[in-house]
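Heads up, the chain below is alone and in the form predicted alone; it's given as structure tokens.
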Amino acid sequence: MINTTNGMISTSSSSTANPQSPGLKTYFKTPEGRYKLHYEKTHLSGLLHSAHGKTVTQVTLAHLKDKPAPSTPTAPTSSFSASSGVRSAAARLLGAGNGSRALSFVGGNGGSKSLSGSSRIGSLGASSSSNSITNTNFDGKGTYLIFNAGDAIFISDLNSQDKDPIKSIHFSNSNPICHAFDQDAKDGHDLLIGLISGDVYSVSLRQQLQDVGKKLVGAQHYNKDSSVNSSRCTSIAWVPGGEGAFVVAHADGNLYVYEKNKDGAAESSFPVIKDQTQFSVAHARYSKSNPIARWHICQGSINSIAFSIDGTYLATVGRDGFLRVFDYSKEQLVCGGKSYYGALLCCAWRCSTFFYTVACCLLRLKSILFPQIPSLLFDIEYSKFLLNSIDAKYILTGGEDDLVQVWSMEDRKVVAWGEGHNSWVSGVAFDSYWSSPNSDGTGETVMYRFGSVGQDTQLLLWDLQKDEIVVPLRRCPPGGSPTYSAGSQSSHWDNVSPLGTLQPAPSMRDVPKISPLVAHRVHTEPLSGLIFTEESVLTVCREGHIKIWIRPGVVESQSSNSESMLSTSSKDKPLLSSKVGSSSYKQ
């Protein structure tokens, strides 16, 4: 239960899923207003078969489209024809094609909120028939949150206030340790998971939330029997508009490419690494291969990657303390280097969510309407550039040396430190809904925010000033000071650095001290990584038990109907409407 008087939350009650330290406030305040914890989800701890320590939490934020059509539910259907692209299209446009309306909070998820206690269980594998999940309950749109703890993937629905999944998938060899799931998939194959083995599926996710079962249905398979890479994948992606591509880091230093439309078990060899230091790529010799071929990072763990919105660059950080930046279709090292101290842990993009959507939808357009003309105004190089200018600018890290780090993609090198956790940093993350309070009168934004958290258990957002991001001049003497420019000028010392090259270690002296605008303790825990969407925060803690904070601003919708449908339902509580505060930095 939670105490709203004192913001405190109460551990009175012996049946709460994730009991809280009574030190725990509710809520966190920042210039725009408070952050209140809205709802929690967990796992259900007696389903686990396996220690936590063998895995960390990683939390994936699922956003399933319309139904496909019912024939062919897992082979390309109409739902992804033209007429429906433009459709998906104009939906981002308004903000509710691209997870960005992760919160609807009305409505469900294509089926009857009315399940019953018993039902839901039923989906975790319970032996009555009659209680298990129909067909109908979830096969239309939706937003869910897929979670791994011990041996065991838990798929939760966000629309829901229920703590308990709705979904658990169990492994018996191994533990999943990474997930990613492509809303855009032109077929039924949407999800992917990554275990501690190696091995890598690919799998529906309608087709796992229609079945009964704790077990994988309709799944390929990859790299089986460790057949390609024995150590553990240590990170898993799609290749935004890739067409069913994916990359899989692993804890040897290595990434692979596959193709999810290949056989998950056709043969693929590599040659034999000849430097373990130096980065290189290795294509399979056969067309029907799978994976189609091997980037060889680093000498040590890989132990995150990420694209930039449109797949031109692909980021990685290891264990050897480096963030290396690709351009990946290029496959070519363009920048990167290493951290104050240690391994680098976690990497995001910056990314504008509105823009992009509307380049997405000029795009779709134009290759709709006008497929005959690749000179047409919005072609695909303009719209690459486009992309890039507003989205590959920035990117986070964190790490073992208790940093947040603000790489500039135009100045190659770390234009800013966050200062402020006592602990590893594990998740960072761009909050690309959040309104900046002024402009530069050109409708660019002059100020980003971003969130963080760490091993110390708290999460720390902090708000950076375009003008505040700057580079040295020029080298400074021994026992002298630095010179700074604002910006991001060519006059910058040594101008940019090289194309490949991996910059050192920088001095402490030498880079910009930025301190958080909130520093909130919000687990028991340490924390694994946080997720924002359009109406929340939501944070993890290593243990899988997940927060989702409110905006300020995001109120009530037709409270006196929430009041009446509280008072006669305990299980499926109404959510909040989607209107989001603004940045009007009011106490």
Second form
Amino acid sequence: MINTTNGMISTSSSSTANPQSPGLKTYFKTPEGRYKLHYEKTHLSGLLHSAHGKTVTQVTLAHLKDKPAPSTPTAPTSSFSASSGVRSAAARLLGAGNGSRALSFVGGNGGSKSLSGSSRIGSLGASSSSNSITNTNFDGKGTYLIFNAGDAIFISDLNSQDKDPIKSIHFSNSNPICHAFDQDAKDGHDLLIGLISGDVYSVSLRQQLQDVGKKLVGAQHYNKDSSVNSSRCTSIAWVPGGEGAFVVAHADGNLYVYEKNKDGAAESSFPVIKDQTQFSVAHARYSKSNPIARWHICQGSINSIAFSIDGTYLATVGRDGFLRVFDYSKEQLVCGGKSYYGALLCCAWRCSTFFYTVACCLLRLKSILFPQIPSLLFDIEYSKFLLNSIDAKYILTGGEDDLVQVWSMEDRKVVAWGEGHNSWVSGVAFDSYWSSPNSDGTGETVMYRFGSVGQDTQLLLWDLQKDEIVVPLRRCPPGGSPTYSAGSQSSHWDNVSPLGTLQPAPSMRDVPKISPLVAHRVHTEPLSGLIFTEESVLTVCREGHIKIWIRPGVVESQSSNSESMLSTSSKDKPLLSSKVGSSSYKQ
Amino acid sequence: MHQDAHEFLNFLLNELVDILEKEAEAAKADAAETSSPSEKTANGPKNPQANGVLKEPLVTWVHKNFQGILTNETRCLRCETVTARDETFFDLSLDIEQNSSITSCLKNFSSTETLNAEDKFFCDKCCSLQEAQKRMKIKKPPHILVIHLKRFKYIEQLGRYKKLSYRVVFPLELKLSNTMEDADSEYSLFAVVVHVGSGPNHGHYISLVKSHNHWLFFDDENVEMIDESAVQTFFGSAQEYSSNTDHGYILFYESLGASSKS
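Return the structure block for the form predicted in complex with its partner chain; the form predicted alone was the one displayed.
What follows is the whole complex; the chain from before opens it.
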């Protein structure tokens, strides 16, 4: 069975992963097994126009669910932005080995509206009968990669072996540079796009997929003609649970809050920033106009922003080298600190799969079993649970000092530096799907897995043992006494800094160092980002090439899931297994 | 024949030192009774000048700004004796790798290297050639750190020099952590000499200079103000064959003063 599957993998990778670049391997080893290059995605580079300035490709994962009936109220899941894997992660918690089936069962019983498992076969029939994506009946369900390159946004089907995008959207007067997707967006506009010109659009991803043209359709336009801010957009994010609110970071150190249901025509104006060095928040004078608020965060560019999963905190990193963590609703600085040196380029929150999964399951169960209970009541209890349990303790950052920084929200300071990149660190992410091999629930040796990518073209994987980051590094300078007492097991080798202050750059000897578990050269070009999905790790380079590295365990589970499929041709066949089905229904 | 900017920089600094020394000499001869104050500082006999001036070394403004001290530590693997030798420098010449950073090049520069086989070390204690470990440490970081990227490399197979167009990223701020001083010394980038051209024998030089918080772009008689973010267009090419031939060649970092300040 495993052999069969391996056969399938190798065929697909031999057709798509031709070694155009000798010296690059199509797999890398980790203690848990081999990650194999599964698919590659790219764009037609000949069509690229960079007349509006150099861009760096970013990638967003978008999971489109069943086309919702217009009247159906959406389950209150909008607080989650991690899109893929929710279904199967939840199912795994329900105790079934074959996740998707277990969940289909639950969904089927409850007549669920938001579960995708139960109605998949139906939609497969529909999509196999219509070969063209221009069909308006095309419901677009699936997982997509949205990425920018040159003057275009490209959309690829994550689970098809097709290297080329299924859709490209060209922008005539500026280049797209950042994007974000919210799978639980209410009124259809789920995709945000920020441009070099500072302009911002919100659109419906499904609508773009249904359209034949190469232009954005049905877009809402914000900061039109740079009327509010003319500096480039650098990072964009939906506010988790924010009912259509989103934030856009700009290269001039400002961040704007928008609400998509507000009238885009009336543009807000804000007072002149008195002190460029100080954090300040200004609200729009008129409640109907967008943006609704401006946060002046720092001098120089904001390079990346990230919300904690529940939307409580907003982290920003920028040109000045500072990580800043804000309480989003209070609009207050909670903590932050400076890099070792140079700008910070990326940041990411830790989110615990376990609690996330429990939370998702509860939500699902609630909507199935007690659809009559008003959401609000449940939501309060639920949010309490979420706030208590979510492990939003750590933030990763990466930057121009070649270091991956682990920031602790408890200690409000850097607790570890990851040394291993030979150039700037351009992407960081926790692998929330990874579970520690010795996590038997005792909590003694909690381990976190995270990854980073850099301009050195490498993907690094790291294991962070909790012990490792609470024990300070002890240094014995030659001829001197140890700086820290050797017997101290305290998690604070310093005092916790007061709330709302920024830490200066730590000294090299004061921060514990960790080394990567795996370092693998994955592309020929400098990398710009990575995403962990349940089944794979995605790496993307600045020029817009994406590689999908399938996890070691996934191959086996796929094979047990879909023997029938694998024994015959995988093409043009309605697939019964939901997991594989989701991966190739478009063929 | 294309001239090398790094060679010119060395020539210029050494020539300046020569001129300043001659001036100081002349001043001394002219007014023997009133010795020029502060310009002449005894530096101890252990510190001969790199340019071979062995007589009482004069500390000129060139030295004050550009000179740093490297320690070359060699540890004999047989007797474990560590031999340390100090050298002064005006700039650091770094080997470069594709898709790397200055930080990484500096790390390689001071990484431990094993001397063995053909390249053994003569240990004074063992009185014989021995395997040894060698590393370079920065003993005294200079006020102005000049970093020269070895982009022109002799390729033996080709029998000639080749320009390495590698992408080597340099941050606007830098710290040296491999120094022997207690605090990490912090630097800020203020100038870049860029070599334009695909080969070692022809091309053009341009430079970027930060002046009064603005970056200026100098190309012969053309001077333009550029955005700080434009500096990164001179990092180099991530792929070997690229239309981009403008590569950062010499970097000038200025110390941000008080070394203990973070």
